[in-house]
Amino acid sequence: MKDLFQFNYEVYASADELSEQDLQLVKAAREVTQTAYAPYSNFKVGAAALLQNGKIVTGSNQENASFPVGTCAERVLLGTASVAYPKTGIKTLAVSYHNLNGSSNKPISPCGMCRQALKEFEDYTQSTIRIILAGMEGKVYVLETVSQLLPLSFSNDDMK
């Protein structure tokens, strides 16, 4: 027998169509890619969540000439909201980048590491992330839950 992991998600042809809440949360993403350090890569990515608390944190990726230093943007978001609203959920995350070597055009999405951080932040706060995946321009994903990213994700339940 096989098993078979399908989602669903929401495709849209651009940003404009998100309702006006989102929209912004994309902004703000695409905005904070400025504050990406990525000399070597030239790939700067900003996260924005809004919070349960109706708070709005950033972060953006901030590499490292020691290649595994570097930081994902998810995760320096993730810890910032950690530290100023600790154990507070996150409702939406926007995703987006600025590839300064050529398009930025469809939505990316986060590495393995950045997803299994945020996995686990959804188990941590017992509140399911919806996020957003973008680009500076094009389609934009909407997936209900960070989960599907990662369907066979090792979790605290795994070590017990």
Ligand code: THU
Given for the second form:
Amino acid sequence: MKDLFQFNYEVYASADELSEQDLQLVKAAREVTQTAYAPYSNFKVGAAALLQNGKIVTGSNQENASFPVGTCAERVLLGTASVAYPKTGIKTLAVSYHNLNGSSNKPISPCGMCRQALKEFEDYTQSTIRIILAGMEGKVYVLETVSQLLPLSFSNDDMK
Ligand code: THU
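Could I have the structure of this protein in the form predicted in complex with the named molecule, to go alongside the form predicted alone above?
Entire complex below, previous chain first.
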């Protein structure tokens, strides 16, 4: 027997085609790239989330001279959200970036570690996270849930 995993995602030619609410979130993610501390990669990432309580929280990548110590924008955001509004789900998360060494005109997608963290955040807040992936300009992808990015994932349930 073979099983199949597939998902659909929306592709937009630019962020201007999004709803006003989604566009504002992408703009917030673009803006917060300015707060990134990325002297090693020169790759500034910004994340902005609309929470289930209507609040918006943001995050940016924070690097370190000991490279593995650095934290991605998405996990900085999850920590910020958890401290400000404990156990509150995320409705929509937008990710953008400013590549100081090159172009920023196509979507990027969360790294494997962030996919794992985002998936667990979905589980424990019991709220799926819609994700918008964008650069400073160009195409935008919208996925219904971040867990689509991590099929067959390992979770708390597996340890029961
Ligand atoms: N980074 C993020 O913050 N989020 C992503 O989705 C991809 C990568 C950061 C990690 C590192 O500081 C820099 O971007 C280059 O990898």
